Amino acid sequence: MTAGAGPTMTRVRGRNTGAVAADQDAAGLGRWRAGLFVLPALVLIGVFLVLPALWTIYLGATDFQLTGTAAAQPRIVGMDNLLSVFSGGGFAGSLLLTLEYVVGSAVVGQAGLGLALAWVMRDRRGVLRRVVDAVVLLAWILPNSVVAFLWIALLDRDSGTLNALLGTPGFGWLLRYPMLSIIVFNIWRGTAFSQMLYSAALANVPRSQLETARLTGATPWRQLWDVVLPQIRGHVLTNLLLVSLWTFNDFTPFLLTAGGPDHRSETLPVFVYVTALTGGQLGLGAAISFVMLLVNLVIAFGYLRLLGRRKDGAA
């Protein structure tokens, strides 16, 4: 009787152990309870991200407009809107301006200046460090509308602060150099994020390695290039991915130039706004937004591939 009970108890014990292992996660919550914890986040993602994306794709396949018959009874037009996007000259011009804006403002400006500030200020203490941190963070936390108003006051043709300082009354910076103006504006506004991320990354670089490089005669530039950058490459790629996507979808330049003069600063977010709301062509605007989503995916995929190669190389 005892011998017969042994296998039975072993099977029961094994079955119970397997059931517990399959039903519990690392925290011991179980699948259902763990699912309840993430359910609110999934609902928010579905309501505010997935559904609007699906609705945008649907609108992009219709002739939906703000007013008129197409507003009440939109028709499915299939790929006509996408063909109009690529056949028209406005999209190509806005795409080139947007890429210029991303490269100049995000890649070269925010990422480059953020790394330079973090490297120069890494060992600084006292008043200078606090002033630099305060100025950079102030630009980051101020609302976009407030920052845009400050820059309009700075660059105004008639009563701008910059013209008063340079003694060039009547010089229209936003009219003559619209792209340069919004690029510099966005660099000033967004460098804080890059600086904070790089400062945290530099704090994890062993000081002994930098000291060894210094004792061997390496200049600060060689220390940064040979010692620091290889160790923070993952942080650099992550920062480039985030600031590139944020800048690509940034609508704030509209507050400064409204896409002008003569469409010379009309980036893709502004182009979508002008097409969909000012022009009333919501279907065409949705199609442009869908193309922007594809471009965002290409940018993200490129950075993630580079980040994956970095991890493979480290392994």
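What you see is a predicted model; the values in this text were computed from it and never measured. Residue numbers count along the first chain shown, from 1. For clarity, a rigid core is taken as the largest C-alpha set superposing within 1.5 Å between two forms. What changes on going to the form predicted in complex with its partner chain:
Relative to the superposed rigid core, residue 251 undergoes a CA displacement smaller than 2 Å between these two forms. Shown in the overlay between these two forms, fitted on the rigid core, is a CA shift at residue 35 of 2 Å or greater. Residue 277 shows a C-alpha shift below 2 Å between these two forms [criterion: core-superposed Cα displacement of 2 Å].
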Given for the second form:
Amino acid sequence: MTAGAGPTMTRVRGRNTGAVAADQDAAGLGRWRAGLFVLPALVLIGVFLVLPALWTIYLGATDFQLTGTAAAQPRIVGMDNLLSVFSGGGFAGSLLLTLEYVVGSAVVGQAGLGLALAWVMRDRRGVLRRVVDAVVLLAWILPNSVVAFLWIALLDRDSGTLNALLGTPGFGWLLRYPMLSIIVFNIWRGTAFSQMLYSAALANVPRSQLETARLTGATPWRQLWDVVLPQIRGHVLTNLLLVSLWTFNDFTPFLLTAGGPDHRSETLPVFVYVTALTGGQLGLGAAISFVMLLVNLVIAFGYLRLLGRRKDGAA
Amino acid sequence: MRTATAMALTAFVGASLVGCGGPAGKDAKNVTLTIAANAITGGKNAAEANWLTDYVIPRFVAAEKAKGVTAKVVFQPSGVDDEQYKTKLSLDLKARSGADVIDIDSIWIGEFAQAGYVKPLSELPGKAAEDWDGWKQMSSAAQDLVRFDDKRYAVPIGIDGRVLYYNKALFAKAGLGTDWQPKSWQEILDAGRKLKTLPGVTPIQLDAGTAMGEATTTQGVLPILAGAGAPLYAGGKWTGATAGMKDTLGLYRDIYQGGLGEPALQQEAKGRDKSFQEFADGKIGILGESDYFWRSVINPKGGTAPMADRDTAVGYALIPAQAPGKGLRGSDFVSYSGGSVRIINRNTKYPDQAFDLLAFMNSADAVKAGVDGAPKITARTDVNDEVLGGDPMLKFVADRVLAVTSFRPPLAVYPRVSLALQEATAAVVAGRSPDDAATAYQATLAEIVGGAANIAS
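What would you give as the form predicted in complex with its partner chain, now that the form predicted alone is on the page?
Let us now look at the entire complex, which starts with that chain.
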């Protein structure tokens, strides 16, 4: 995704200030020598990002499998995989679940809670601040497998902590509310990033402006809406872009629910895993991956457009 | 995207590993061999893991040393679900890496062979494998396990069979007596209804749903389907939404929509392990499983859900046909069997030494040491004669169950058909009608096996 972000932003800047001129070549390298410096990075991007993406497209056009005859001699099946991705019921349902997961846990949950925490904590120092920071950060830095185990212990049907606290023995949270469970899980898991980013952004809002707003009698809510948000709009969009893409591709829910019960928490990464590895249909899995890539690009493009508009407006 | 990157990386790393040099061949003096099995000390199949590290490796190394060869043998443990183990092995073999000697489920031989991941023993290592004297001791059922397209691909380890386990204490409490052998599905349901009167007891655990994986198919659908007189695959055709299939799913409906089974256990990620624990805790009345359950789960010594009073508290019965005489081939009782086998990695640097290790692991002494204190039905008849006498349950499987058992079709599409069957049972557990589930299953089946022409309906 970084590969896509670079050129787009350069182009936007270029459009604002006119064509690249000689006086902008501060290092005096010239186009070709400058290109030489960028080359290693481009090679790395090519080998580790572009080639696998192209390879995914190729695999998606075959009936390649993990085992069996098609593993030894895959045949080209063209668009068949893509057609069956769209005609089969699994993909559409899985895409909806994924969007639900992204909007619920990333956009509303992590970004919203992160901003709220950063706003509430903005002027606090001392023990409370340190405790909140530590708790939020701890959820973020623990390894996935450990965290998944803790949450299974929390939500377990027979001996889970939550059932013990609520006095509801035998209530299967992961079975009755699989999506809600993984959304709450991911909010808990990932809020730290948004909170830290917003904390840093809020520190950059000139205090004089906030002071002025306060003197004119603006409520905290108006201060946030009219003074702070316009100042940190870029941070908000960048944060949303990052957490949306991460969450869209997040595989951790698999550790909690394995996509079940009955596909009810089978987000797209899990759907790909189940299709390609458990089911052994690598070709079909690659075709789904390719569609996921397109959805990722659409999300990224949407946010970058918003960012670009902001810069145009500011110029 | 991420999957593809991982695959490309695996292939890349694998290829570079194979590229490493080193003296190889029949007369190598320094040999490194790796054994892979889904067994781990203190966890899954702990007895096998201990046998490998405590018996096989030191003894084999010593035996090689006597021949002037310095052998280094490493055990690569796993302790995961069979599906995950298979995925890992397939990726290893696809990437041309992995252990030299590998334990697999016999049902995987077909698809591994078709993928070129494993060669016939007559090619790798060749004549030595054909001339091995151990074959004479292998039972014919065990020899069938390792054949695909009339060629031997592996050395058989053991064979299993499926029965119905029941908790005698619960049966006594429900007024069913402690000696139970149902003769029809109806008798299972009748027993279940009586067990239901006991508080806190789940009467029947018949594996269902996708979370249980292959267990649902082998322990649940296939024996039931066989009891309805239908094979899964015969004469080039797969069984579709036949009357037998609908009856099979009908039994699932009677159990899970009739309050005789616990649907949540079939849906949870760790539901199978949990069902084992509940049986061991006396909360499940009847549970369908293979002898693995007896040996490795409720075994008071080293089981994952040990029952101190297993030998007296747990009964076992043959799985009945729908009604007497209605089973596959007109039988009264049915079962399904699988087995474990060992293959040689086609990319091993030391095929001859790998087979030596394989032969050593399957020698009478080693097999006997492996089942010491934890008997199981091995592929070797000489060992079975000696060790099974001490365990009436395993004797029961060897004598009574294997006589009526069936085997799964060893074809590459089988795992996908199996998944479709799991989905069908999941649908019924979730409350749909057997007819709907059977129709959906047949539609999926048609996609998998290439159209209605390959389906018997």
